[in-house]
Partner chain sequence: MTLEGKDITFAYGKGAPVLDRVNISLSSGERVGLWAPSGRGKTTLCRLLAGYERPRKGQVLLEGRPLFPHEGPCPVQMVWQHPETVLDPLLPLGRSLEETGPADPGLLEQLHIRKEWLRRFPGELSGGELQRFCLARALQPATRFLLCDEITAMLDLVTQAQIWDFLLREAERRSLGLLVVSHSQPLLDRVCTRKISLKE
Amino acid sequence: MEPILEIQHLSISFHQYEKGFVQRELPVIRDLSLTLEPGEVTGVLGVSGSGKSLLAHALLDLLPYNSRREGTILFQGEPLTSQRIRKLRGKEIVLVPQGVTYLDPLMKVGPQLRKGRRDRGAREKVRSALARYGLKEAAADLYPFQLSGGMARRVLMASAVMDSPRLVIADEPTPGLDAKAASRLLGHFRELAAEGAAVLFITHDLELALAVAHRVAVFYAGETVEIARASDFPEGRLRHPFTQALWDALPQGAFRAIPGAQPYSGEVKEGCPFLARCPHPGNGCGQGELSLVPWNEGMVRCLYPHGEVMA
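Could you put down the structure of only this chain, in the form predicted alone?
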């Protein structure tokens, strides 16, 4: 079966000025490769500043003017150009954003979901989409300020499924939700995947990622350091030391933490960005660029996964 989305060697940088007219290029995402399959939820996990949300913006062609993008993005086998994104955005490619401020405060829910359409079929779609997420038909006549936080998030989900999308990008969609509400929302993503869509679930919360994702791509300082199955975490099959540190920081890992912090963009010129915090560094870790390679039925960007020397 053909992948819905293929990201090949994606890099994103920004042009910035410092000391007057001196310009520098700040790399934020480096050499990111990821494939999203139909029927699958893929989690993208990382701490703040690791480049997760920038990935969503790149896929939606919403990067700022001073950015530069390299690499290839294929949607259903064809290049995802700016012109093609504009045609697909909001239809076959949809965003479930972080905040409910994405709703227009001056427009009622129904017209927002219909996106300008007034025919009977569009109105029926709105009723069906609202009902799917437990909202009554009357919600279509409410303004966003009349919705509770949970209702507003369900409206965003209803908006995402109006046109049977092939790719759903969920960018930190659960802040402020209690565990029960977050669990319901994650269940909706699984439903969309079961209908044949690919879901990209961006989060900083490992437990949420493991609750819904089939696979997890772990970001660190703008790089994908590991791609693993969700089952690899409890089974002890993790490959990169940062991924292992994330798991060890959970209750299952006895809250074991490692010292230090993620470097800022541009601080690491070459080699592994995790080197200063790595428990088993070795020769070559501080030189050149490391590639994301297959290792033990997963993918890893490390010369010494599990402390072993790669062949």
Second form
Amino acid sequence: MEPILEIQHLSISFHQYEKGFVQRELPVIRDLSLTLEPGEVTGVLGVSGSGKSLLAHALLDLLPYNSRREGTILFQGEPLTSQRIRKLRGKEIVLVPQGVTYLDPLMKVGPQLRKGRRDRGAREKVRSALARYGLKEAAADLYPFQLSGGMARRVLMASAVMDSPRLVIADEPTPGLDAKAASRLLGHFRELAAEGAAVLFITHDLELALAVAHRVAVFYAGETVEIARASDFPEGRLRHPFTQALWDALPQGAFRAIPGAQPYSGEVKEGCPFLARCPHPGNGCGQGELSLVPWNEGMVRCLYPHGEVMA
Amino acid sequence: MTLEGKDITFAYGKGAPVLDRVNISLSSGERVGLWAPSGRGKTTLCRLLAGYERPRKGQVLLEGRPLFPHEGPCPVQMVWQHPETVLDPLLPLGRSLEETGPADPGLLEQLHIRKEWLRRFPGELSGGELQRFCLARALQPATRFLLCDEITAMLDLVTQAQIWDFLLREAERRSLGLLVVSHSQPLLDRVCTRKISLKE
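Could I have the structure of this protein in the form predicted in complex with the partner chain, to go alongside the form predicted alone above?
Everything in the complex follows now, all chains and molecules, and the chain you saw is the first one.
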């Protein structure tokens, strides 16, 4: 089957003024490659500041004016240009954002979901989208401030499925939900995938990512350091030392901390950004650019994955 | 040493009571996990024990004697969920630290607080870095009990493990009593010596 989205060597940098007229390029995402297949939920996991939300913004062409994008993004086999994104977003490419602040506070739910359309078909679609997430027709007549947190979340889901999307991008969609509500929401994403969409699920929560995603791409300092199957985590088949460190830091696991912190964008000029914290660094880790390579049915950006020398 | 909340009843304004005759006790060296669904008054209970609010009925007792009103550095300190909201945005972090007296250099080192951060402002550091300052500020020499209200809820796993690794060692060394509020059962199971839950 043809992949829905192919991201090839995507890099994003920001153009900034430092002091006076001194300018610099600040790389925030480096050499990102990721392929999304229909029917699959792909988790994007990273700590804050690792660049994972920027990926969502790049896919929706919402990057700020001082940013530069390099690399290729293909949507259903064709390049995803700014022009094309504008036609597709909100219909075939949709975003499920963090919370209620993404709704227009001065507009009732119904008109907001219809996005300006007034015909009977659109009204019918609103009704069925709301019903799908257990909201009554009366919900269409409410303003966002009248919704509870869980209801607002369901309205955002309903808004995303108005036009049977092919690519669903969810950016931290669960904060503030209790475990039961969160697992119901995760079920909705699995359901959309089962209907043939590709789902990109962005989160900093490892347990959540493992609960919903088939595959997980791990971000560190703007780079994808590993792409693993969700089952690789509990089965001890992780490839990159940072992914292993995340797994080992779970309170129900080893609860072990590695020292140090993620470097700021632009701080690491060369070599592996994880080098300063790596438990088993080796020759060559501090030089050149490391690339993401296939390893043990996954991908890894490390010269010594799982502590071994790469063949 | 024992910190006790006895028959504590509290309501905000004219609202319904958030807490109704709640009893809680915490001894030195103990780490008690406090669990309850949202809106059941976990944070309010911490605020009462730390003296930010006064109970309508009931008392906060230290060694059997009423703790408040209290003069001087309070032996009960609280660390909050959102560090960016409890540090003055217009003060360099070093100045915020000194609110509870001169900072202990050894403590700063253990918390991996870099010297140059002391001159920075809260907006320039990440949540995990700010939370380290809040811990350093709360762990003044007079502190005997630390109330931790979801202190790692917004931090990533590795930073969470770093902070608890430090805090558990420090609590052990100084025989502090810890009250740990969290939604995460695995975290409470891991760090606490016993758990309690707030019922309706």
